[in-house]
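Consider the single chain below, provided in structure tokens and representing the form predicted alone.
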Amino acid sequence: MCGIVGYIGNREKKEILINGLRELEYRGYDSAGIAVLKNNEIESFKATGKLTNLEEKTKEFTSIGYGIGIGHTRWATHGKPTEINAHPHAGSCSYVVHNGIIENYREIKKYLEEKGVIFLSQTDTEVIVHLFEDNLKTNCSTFAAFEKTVSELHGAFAVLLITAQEPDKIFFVKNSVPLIIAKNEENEIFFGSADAPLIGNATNAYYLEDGEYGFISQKELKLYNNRKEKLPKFKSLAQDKSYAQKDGFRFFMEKEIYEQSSVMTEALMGRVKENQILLDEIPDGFLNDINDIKICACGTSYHASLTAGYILERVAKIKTSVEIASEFRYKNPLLTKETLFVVVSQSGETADTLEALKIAKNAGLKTLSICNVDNSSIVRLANANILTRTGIEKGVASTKTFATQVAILWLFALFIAQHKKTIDQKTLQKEIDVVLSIPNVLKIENQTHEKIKRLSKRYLHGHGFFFIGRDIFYPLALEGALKLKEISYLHAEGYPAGEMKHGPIALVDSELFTIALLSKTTLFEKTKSNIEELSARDATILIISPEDFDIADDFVKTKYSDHQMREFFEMMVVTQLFALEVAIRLGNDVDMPRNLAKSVTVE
């Protein structure tokens, strides 16, 4: 959720660190800071709000010449977003940055306070640096003190620590939270909590595994796990930074909505042949003895999973349940080894989803991940993985992630249907033809976007939104409502259209906006009747449909009506553009909505 960067080398460390943090802005943050160690002295700067505030604080500071530095963008978990609570946190001669949660920080803090240590912040992170310096007093080496500190921390954490005791080294540890070490031919060393700040600076990277810790300087790298030394295997780091450019769009989110057509082509490549679905990621025999499927996910990934639940049961004829990961992990679930456990996550680091996966693994279930990030914690833990190939998504509100997740889950359903022989070749061929048409469905016509841009000005007030749909258009309604909530800060809810009369219709009046997903292929007359019920109670209604409907206050006409998945993806784009245009008219920062983070690595 937070962002970490680190650097060892001769260049201006302030610029390396702040530029690195800027590449991680998409993850969401409320404060930022850096600490630079040069000539045995550490200087630290922290600021709340945007990185421009940190730049202003450091404008007179220079750090040219050999030295080391660490930086951090924070999203508050323990303590309010204040400068004191921002990272790096300081001891008497050391500084630390940390992502994750130290679960036993209260016990450590009490132990240290009894020894006279004074804490300045409300964070769990500050205990790390004070515990380290306490261990320095009784250990023969700096690394031994760090190793003891690591052994005493419980929770999920990625940590970088620098100390004047060892002015050429950065100490590190990774447990359940991502951390990467990278280097280049000039013998510069970089750290990042994601690839983004490393691309363009480094050529090779090592993705730390859970439980790994050690230290690095320009002369040596020492890596350990369970006190046993390991040899890291660096791999080439991609060098394409084109994702970081808006290409003329107003926001990254807008660019990413338009990218969905090309991204979908990439996601399908090599997986859809003329007459069959090929998923080489699924090992031979993997689906043997599987009688049902359970899918766990959060947020947008949960909505993609709900969509898959309909498709899996309809096409693959396999019993499927879908659960919110944060609920699943605490319900003492009944799990059997005939269940395939599937997790869906954009980042591969979603804390609740990762913990749900661990529960399934411990119960002996076969596990599969649908994920965007190779080398992520979820990918490394699952038995098999299908990557969505979405590319980096800088807008916090996911768009192309949702599209590719739904597509991959659809392919997976067809793959199971092939395996179980629950689909005849003629029907499979029709599905394949539709799958291959989706990149064209996702292409956005100028007149469609312009119409949505114009009508959005009528939806800036009122007391809320209902998004309604049936079948797979119900999870799409949930996702449409979520997108609007995330970036416009307007209240919106998704409902099955048939549920309106069971309570929610009590809220309906002219100031209650209804966004109706009226599919021609799926329960058209039923959904139409539900919309008429709302119209009779004076609701303001925007209908998205290939079929004209004269009671609509506003209408966005879609083209595709011969297959529900063509309708689904076209309506998806309309809901995304609608949320985007409403939020822009309200003057919001669409790419970085308040209180949200891209990768939720804490509970």
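Positions refer to the first chain, counted from 1. Note that the rigid core is defined as the largest set of C-alphas that superpose within 1.5 Å between two forms. Given the structure is predicted, the values throughout are model-derived calculations rather than measurements. What changes on going to the form predicted in complex with fructose -6-phosphate:
- With the core superposed, residue 223 shows a C-alpha displacement of at least 2 Å between these two forms.
- Annotation: Cα of residue 303 displaced by less than 2 Å between these two forms, core superposition.
- If you fit the rigid core between these two forms, you'll see the Cα of residue 114 move by 2 angstroms or more.
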The other form holds:
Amino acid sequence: MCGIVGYIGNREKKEILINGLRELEYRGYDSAGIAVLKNNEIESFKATGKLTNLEEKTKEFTSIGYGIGIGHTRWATHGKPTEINAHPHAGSCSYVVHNGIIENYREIKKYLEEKGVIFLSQTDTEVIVHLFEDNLKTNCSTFAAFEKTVSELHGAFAVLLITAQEPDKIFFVKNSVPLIIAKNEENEIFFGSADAPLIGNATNAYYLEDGEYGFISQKELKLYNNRKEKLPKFKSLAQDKSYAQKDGFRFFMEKEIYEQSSVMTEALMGRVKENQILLDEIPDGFLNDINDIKICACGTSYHASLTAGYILERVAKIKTSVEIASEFRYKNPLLTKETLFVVVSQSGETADTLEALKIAKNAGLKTLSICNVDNSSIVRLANANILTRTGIEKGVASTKTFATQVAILWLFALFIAQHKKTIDQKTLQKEIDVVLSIPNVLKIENQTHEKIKRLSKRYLHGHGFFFIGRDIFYPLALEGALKLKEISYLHAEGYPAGEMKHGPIALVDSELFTIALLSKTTLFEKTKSNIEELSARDATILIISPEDFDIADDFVKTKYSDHQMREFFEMMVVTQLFALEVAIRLGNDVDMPRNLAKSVTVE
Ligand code: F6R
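Show the form predicted in complex with fructose -6-phosphate, please, because up to now only the form predicted alone has appeared in this conversation.
Every chain and every other molecule in the complex is listed next, the one we just looked at coming first.
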């Protein structure tokens, strides 16, 4: 995810900005840039790749003495990770950096292009600076132009803007994406999209709230919301950097579980309009002549794909098969050109998935990737790509990646259904409402986490775990078991609930833990009977369900819902927290479990 920094003061601005960006490196980025305004002139530098490349480009540049500056690390979402697409983006006398997504950028771009504005980049961000300069022509003050610009943007954004018209001010706005203003006793001013670049520089910070915008100089800070002036309340800044990088969580994995709600908002942004699914990444005609879909992936990405298999057949009415990439590679698969070949991968570098994609491409199939890393090997090879916009995932065990993969595959299924007209408008509208409710479903209530933390102490021994579920709750059971085994090193298997009696039930005794995903919307009575079969053999059972069930040894209550995807995402969070709390109790390194790597580029 992108990072933002800003500075007003006398010190060497390039150093403050680049050092600040370095503190945000943990968020992941593919290019970076800075702009410095000094003596009424703005100089800007951008580079792809690591910050050392930006340092190299700014080697000869100095900026000591009073001035202002902004900086950015970019994780590509709109447009490739190129130097032109890197921030800051420039108008004729102003520069902007931005995190988030401008949902109505196409409309703004069209409006400005009709007025003769020439765009250089493929980003949504560039519209901000041109719109601001367009508004400057008709507004009496720079701030009025900025305020008008802010009111015309839709989406989620944190923005810093500097302009030669007002050489001592940084203009800012925050909406659904974090942004912090901080200062110190020397009257230096800092901005950060997280605490880490501020710590050690500033003493007090103000965490902007959604909808707040304004400007700051060394003389004044003006803060508004809805055109009403507000007084910011600065508080003292924590001083522990590694704690700040984890936003106060114990592990990156925990932070990533908690950020699933906001990450999901980003993943969906611009892709769901009031009554339709928009996937601009799918070229016109791409789905013509496609009869069926084959999805290939590994690990967690395979579990997301398995989930999609159910949804694609049910909603889009298209035959779908899902295969583990390492198996697919060597089976001499029979492939036909009417099959759309989809690969799902967080890293875009997984060797088995990449090879599967090559096989399909060589056989002349149309290929699509669902991937988190733009410009990765898989993205470069596939004919079309839908980015999951998950940001970097530091925890080796995937959590937020799984959530966004499932959501994007679900959107893709709805997109095909819309295209093939296998869904009526009323049902589509209902699905869209549910999709838009998922960020809320992913918010974690304190009492739920506390309950899981408490009950986890009873699950540290025993001779194994079975995670069971039916329908889409079966791949979720597989994923729950994978999470637990990856970070706790306890033996865990995912099983279809109805399959236990065909063999695995022989293992059941009181030392065998069963985690049952008991959906109320999907095959409730059937799953209940399967759980009863295990209870009769004295299994220790933890049930995750909206419905109380008295045979449970432990119970985590989820909310009643009329849609299985809401239940799915809520139960997903419970299984992730369960794995996390068991592993923490066992004293394991949750973020870097033994024997595992984040990107598996070997066979
Ligand atoms: C599990 C996990 C792995 C990956 C698998 C595929 O938590 O992260 O199972 O899902 O190695 O990796 P990607 O998605 O990068 O292709």
